[in-house]
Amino acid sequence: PPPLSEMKEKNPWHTPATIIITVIFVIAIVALVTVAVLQNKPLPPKYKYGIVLDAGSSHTALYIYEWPAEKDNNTGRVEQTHSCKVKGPGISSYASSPLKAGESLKVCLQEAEQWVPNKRHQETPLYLGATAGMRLLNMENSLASDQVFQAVAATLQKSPFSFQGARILSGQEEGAYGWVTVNYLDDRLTQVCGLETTGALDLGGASTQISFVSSSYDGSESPSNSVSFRLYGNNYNLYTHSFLCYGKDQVLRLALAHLSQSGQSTVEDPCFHPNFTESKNYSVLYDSPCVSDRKPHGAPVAFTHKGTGNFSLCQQVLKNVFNFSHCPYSQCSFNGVFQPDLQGTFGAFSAYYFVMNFLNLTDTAIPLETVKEKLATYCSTPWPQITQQHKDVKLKYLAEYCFSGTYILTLLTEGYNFNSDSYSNIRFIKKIKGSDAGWTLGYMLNLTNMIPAEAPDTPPLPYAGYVSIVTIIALVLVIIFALCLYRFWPRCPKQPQII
């Protein structure tokens, strides 16, 4: 037989060529595998975030809002990750003292700082968006709106965050943006295209806003209440409204003022529970734009403000801040505004939530015949017997219950034209999928552009075809591998048999 040395020799096995090639071989293996592992490894998530302050009449609450950093090109689901009130009124409310409106603010802009990430604070931009209470005072008087938002500013240009300005939405703006935070939660603006959309209801304490799309409005009649948004690839051609003074806080100053036109010292009024006595100051009462012409001469400075409680009287009193005498257009809903066909589910918000949620009259099972019976029952019912139902409830807002209910349902019906059918059609929401429903986070998505115009691109393959197509190329590569190291290797005599 042949010596070791000679059959080491000739096995191909024992080449330093093949010893090479087997080592790369094996080195490629590895690599591919620690590649596959670390590519798929789950990283920690990285986020954006935006910060909006909704600075309404009754009071200023902060919102803050985080996206995947990932997905920045309009593919990343915006959501709310913290809210906080800010104690004492509404901005407007300062308007004698200003300093005092940029320094209410600080508390919960703290709190944004820890709920923010220190290196996100520079790159996250900072909205404050002023409403109806901020709407009268610049009507009212501009210097003291104007003073008012330097001071805000003053303080929010203070804030670590990159701060984008303070405003004064109209109300067109703020119909508008509350609907696109609606249906964006509800995920109905997508790109499936003819998906019903639904209409959006938000009262504040100075105004109230209706937003809904109809396919019998074109913008034709009454264009000053059409909006066109692009969305997704999709057109909306939007109606809105915003009533200034119908917020349930004025239209409060409304009744009481239709009320006590006689200038009379005491004023009985069905709109509030039976043997519910307070003083009232006459000057109180009609210090604000929307009621400041009406009020009466010679009346004495203060009267006393008595409930009787009765559902059916306080809706006469409160049809009456209503005007239905006057419609220069094919149909109207008040004061002579036009508004087409109710159309769809709708989302009612703000206080509509809040006061219907404390009457217990939030259930869309509930018909709209059992919840006028249900709030005439409570507003008879007198007040010694509800403070002592509902001793951790502060006594202001208590005492205004059964007018806001009354005022909603008036609204709705007699305002807007719902009756018993569509009436049902209503959710009355605080939060969507974790959201304030409100105009905060619509308005944040259009200033950064968060919602395309057309629908965002996708990669020309679906992605089992991709992993398909990659699949066959690499059995192909396999196999061409094979075949060469067939022709190439090197074969192994045939061993000599030892006899």
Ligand SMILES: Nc1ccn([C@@H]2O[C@H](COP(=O)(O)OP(=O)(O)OP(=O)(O)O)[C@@H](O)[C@H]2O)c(=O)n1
Second form
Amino acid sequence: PPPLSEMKEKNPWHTPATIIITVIFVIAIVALVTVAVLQNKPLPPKYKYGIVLDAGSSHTALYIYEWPAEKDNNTGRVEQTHSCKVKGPGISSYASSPLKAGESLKVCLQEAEQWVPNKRHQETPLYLGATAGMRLLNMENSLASDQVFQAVAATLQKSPFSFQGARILSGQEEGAYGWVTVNYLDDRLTQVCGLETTGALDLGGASTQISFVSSSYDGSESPSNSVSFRLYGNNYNLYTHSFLCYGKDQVLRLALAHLSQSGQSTVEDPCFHPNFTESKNYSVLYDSPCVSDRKPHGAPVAFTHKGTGNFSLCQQVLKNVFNFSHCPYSQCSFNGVFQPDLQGTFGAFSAYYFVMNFLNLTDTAIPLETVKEKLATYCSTPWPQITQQHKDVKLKYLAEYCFSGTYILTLLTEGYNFNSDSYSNIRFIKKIKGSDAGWTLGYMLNLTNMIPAEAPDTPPLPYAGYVSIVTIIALVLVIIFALCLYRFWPRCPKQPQII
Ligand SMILES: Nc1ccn([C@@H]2O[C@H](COP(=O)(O)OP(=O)(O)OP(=O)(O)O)[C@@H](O)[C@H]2O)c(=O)n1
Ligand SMILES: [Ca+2]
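To test you: the structure above is the form predicted on its own. What is the structure of the form predicted together with the named molecule?
So here's everything in the complex, that chain up top.
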């Protein structure tokens, strides 16, 4: 019989041309898939940084923000990577020793040098914005406020960062940037069909801000309360107001001034716990432009501040710090300030959060009446019992939570006209997705032009979608090719049986 090898038919596919074509085809498919997969691998992250110092009335804090370098102009998310609380009081407290205001910032600035990579230091913008404490100092003693700014600017200039200036924010800016921050972090600005925005409530030591969009407000009534934005292709007409002297520390002065009108030596205060007593100086109490014109004549040097712990009396006292007697507009909040109808949800941060969080009252699903009852019980608890139960809390803060909680409820209901229904639209918040709620982020986004007026153009497919489709098409081609080979590749004829 002939040798087996000679029995094989000559295979027509085994020509050099078909083999080369097959190899090229397979290489091309493998290359296509590899490129698609490699393209989709995240690039080594490159970040840019920005630093904002919030020089508040009661303290200064430094915030570091970071964002992907490639996408800074449109959809790149800016995140807070670090914050540093400056030791000591707010810069406005250094009026008599301005250099110390500059000194006080050094520790946090050095910390920032560790958090921002060295090679980025020079290009990292550094801003300082001062709020109500410096507004008050500037009203009271503009020379002293200039000196504080000089000292602070000198320190910031010496840092390796790119110092962009230190200034006082207007109340409108403070309110509007707080609103931008909350809505940016909540992703409410990039929505194409204009998802409802959320209002912002900020309670500081010396001023308080309310900002929201109301469909009943076009800015024509009381234009000074109107701020217009065009962000990501949407127009916003924001109502905002900042009440100077209505932060919690200044309202405490207003309330005490109301209670001590006759210059008595013992001032009974329903906003402090029973058995709480503290000696205070009249001159210190009245040392603020918010109350300086009310100092009683012939008052003694000091007085005893004595708590009586009565929530409803405290509420009466606090109602007295608001003036409801005149309203030159169609409707007002208080002190003759226009306010349109409340609308939508509200994020309430800074002291709103500190206080309500301490009181375990951040859950606004709790009916307003129950909140008041709980607060009334807390206020009537004697001071020694309170200090026993909260040994880890700073005494100055601890003494004031009954007062502050009552002020917050009075401000919201009597001042801004929240009722038992709309109260549940408030969310007491500290952070959103890791970044602190406050004006600083909105301020930086604005000054670095990070929020475009128009929505950025987006490719028809998201990147991952594009890669997936290319990969799937490549796989389908491979399978079809394999099936063709299988179908048309001539099989070996059955070997003849050798008997
Ligand atoms: N754990 C805390 C921290 C702060 N506070 C109080 O909260 C108030 C406001 O703090 P903050 O929002 O930091 O005010 P500032 O920014 O300093 O003041 P402003 O915005 O008015 O300039 C201050 O009275 C402070 O004593 C508090 O009760 N509990
Ligand atoms: Ca503040």
